[in-house]
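First comes one chain, alone, set out as structure tokens in the form predicted alone.
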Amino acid sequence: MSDEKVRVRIAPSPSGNLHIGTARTALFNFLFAKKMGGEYVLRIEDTDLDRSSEEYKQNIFDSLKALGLNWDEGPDVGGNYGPYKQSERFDIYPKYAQMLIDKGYAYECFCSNEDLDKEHEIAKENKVPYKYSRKCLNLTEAEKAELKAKGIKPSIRFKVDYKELIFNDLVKGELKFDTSLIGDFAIMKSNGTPTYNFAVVVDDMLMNITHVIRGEDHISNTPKQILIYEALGAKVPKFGHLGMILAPDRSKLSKRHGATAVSDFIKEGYLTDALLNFVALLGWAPSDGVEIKDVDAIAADFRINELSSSNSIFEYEKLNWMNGQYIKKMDISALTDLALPFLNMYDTNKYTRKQLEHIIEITREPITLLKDLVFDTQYFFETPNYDEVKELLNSELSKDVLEKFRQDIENYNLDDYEDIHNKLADFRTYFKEQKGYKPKETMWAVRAALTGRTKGADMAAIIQLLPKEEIINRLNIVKAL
């Protein structure tokens, strides 16, 4: 690596919400950036002016900032290479698609989308790749003032040398194109616009980027925007094309199998850090083995030339236990601000802030996502149906255990977690010697009594919880079943 600065950047287009492998190459950005102790830059390709949104561009902000992927130069924050969204640039690219006009490398075309659909059907006739014919290469100068005369805007067209390109991916290794398979291809459009690939290199040289990791469906976009940087005379920049992320079904990642959007995972109860650890493993491996890490060792371990260059598999189940496992390990206080707005649907006022975090204390072990709580954590809030338990509590065993418990209840210190816990110890200890109930049959009756299911979280801490006049209530709707 030379002493030159890295400068990488993340350069979504706001046609959708930020995808999650557009998420990912944003990540590996970031991480070789701040490996060299480089600078990661935000612009927005809004080229497309007729797909693309003020509500998508506001997506990829927040999107990027939940992630923490926190740009050094971009449309927000400014910089000295600006503007930093595409459609604020426009006045920049004629001036250096007329450079490549007047040094040979580009001509104007003056042909019709129906002349182009002629040339596409004759190739496909003749089963041949398309390829432009180049019939307004040589046009002359009387020619070509004859036809804007006319009326008929020109694009601008790049002239490809044929020759072989060879460049060394940092991820794919040696590739090499026949640029004679490409054509000359629209650098400018007849209404003004440029190309994707042409505004790509404009910006990129302008903005002195030096890598450009993205994803391997851009490979085809490489040997074009290599010949332009070359016929501008610029540096070309390192080219790292990642694998893609495919579904478990192997096909391309769509809705229907789940959430794609990074907003979409959040909304569904995915923590940003662990989404971020996953997706850092969808073609990184860590060195120690070790999968569960954060940012700044990810960072610190991170190797471009050690990344795969195979496609990687969207594992759901992976992601999902992984989320369980940041969700377990999460301070509390922080846990509870993410999982409340998940809870709006109840009456969370009823309950203090320590007491809303000893419920979700109680509650977080077995979830895997947060939207989990609404189910998990309903009893507190609301009178169980006990449609599913009422077989349950219509036997003996159970009518016998909670008779006894409504009126020990009366005995609890209800403000003390070991009073509760050596209290129920002694009542499952009374039924298994008095009547030879088994502890768990004993627990079953209560649990379900008050929170309408068999298992769930610590009696003793549901039973501190609970508003003492709640409880009675509910033994109360038991008896009358």
Second form
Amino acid sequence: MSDEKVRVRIAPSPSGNLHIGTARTALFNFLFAKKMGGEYVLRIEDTDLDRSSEEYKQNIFDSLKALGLNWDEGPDVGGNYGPYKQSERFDIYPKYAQMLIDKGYAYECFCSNEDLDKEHEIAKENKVPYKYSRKCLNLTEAEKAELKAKGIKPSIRFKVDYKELIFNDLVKGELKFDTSLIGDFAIMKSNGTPTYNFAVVVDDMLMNITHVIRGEDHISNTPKQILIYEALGAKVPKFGHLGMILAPDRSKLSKRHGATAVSDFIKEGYLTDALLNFVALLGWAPSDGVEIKDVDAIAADFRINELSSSNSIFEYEKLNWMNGQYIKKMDISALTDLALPFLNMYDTNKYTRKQLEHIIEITREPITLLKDLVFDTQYFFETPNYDEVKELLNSELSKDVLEKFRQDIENYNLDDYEDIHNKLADFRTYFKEQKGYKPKETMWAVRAALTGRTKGADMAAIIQLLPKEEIINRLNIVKAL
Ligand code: GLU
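Here we have the form predicted alone; I need the corresponding form predicted in complex with glutamic acid.
Now the complete complex, all chains and molecules, led by this one.
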């Protein structure tokens, strides 16, 4: 390997919120740069001004930052190779297009959309793959001048010389393309803006990008891009194409399967660390088989040539499980910070910060998403609706149990968890010995009265946390049911 500094880039188009697949591409580029002591660049590919928006650009910035995939150079932080937004580079591309024309690698094309549509139709009728007819390849200077005088603005096409093109993909190994299947393709549109294939090459060349790591949906662009590099006399970067991410039904991952944008995952209550860990596993496998790893551990174990060239399945179930694992082990104060916005329908001011942390601590065990806390903590903030447990509460056993509980609660030291815990144990024993009630039946009655449910968090902790007047209030409501 040469001692050239590794420079990679992530080049999203701001025509949508940051897709989870783009986040994976960003992660692998980030990890590769980290591993190689290289630089990781963010470039915004907004040449299609109609489809690009500031809002999507902001979403891309925010989502990458939330995931911790901070870039060394980019539109906001600058760098030596700017500007990093293609729309600010429009004056750069025509120079290189002209250079290709001058060297005989490109030519002006005056065909209208209608002309090209006709060519497409004929190819379709003849059942042959479409290739541009090269109608404008040999126009004379006089003919071109005449067309221009009529006000026709040409596009610029790259002239594809037919040859077998071979490149060694970092992920997929040796790939061969027959360039005779590629027609002469546009590099500049008639409105003076570059096409994707041209802009990406000019930018990667000028930004000294050494490795292009991206999804295999771009693999058909790679031969065209290599031809442009060669024509420009530029060094061709190394390419690595990642297998695609498919939905569990093996179709293209789309919104009907669940969230696909990083910001939507975050809104649903996925933790960014869990998301990052999960997407790393879509193509990368830990050498020790331990899948739960933070980004530093993944970086240490990351080898680009070991990435999987086959497609990965996005298992939402597995992501949910993994998210639950992260929720269980996350620092409680940090978790509470993330959880509170999800509970904004409740008056959380009723509790101190410490109590809120305690509520999250005792309810986090079974949840997979932060939004699950809305239901699982509801009884701390709202008096229950007893519909579901009405029958249970009206049983002889419950009435009996709650009558005594109402009296006993006066003797509980509600600030002292141990005291509550021990008194509840005595309470169960009392009913077991005196009335033969099963301990769990005794507790169902207490739980149903205080929470409106038959299962939930640790009962002693709930009693400790609920304000005493609310406990009394609920016991009174239940008595009157
Ligand atoms: N703007 C392209 C995309 O969003 C980037 C392709 C590339 O990495 O070359 O798909």
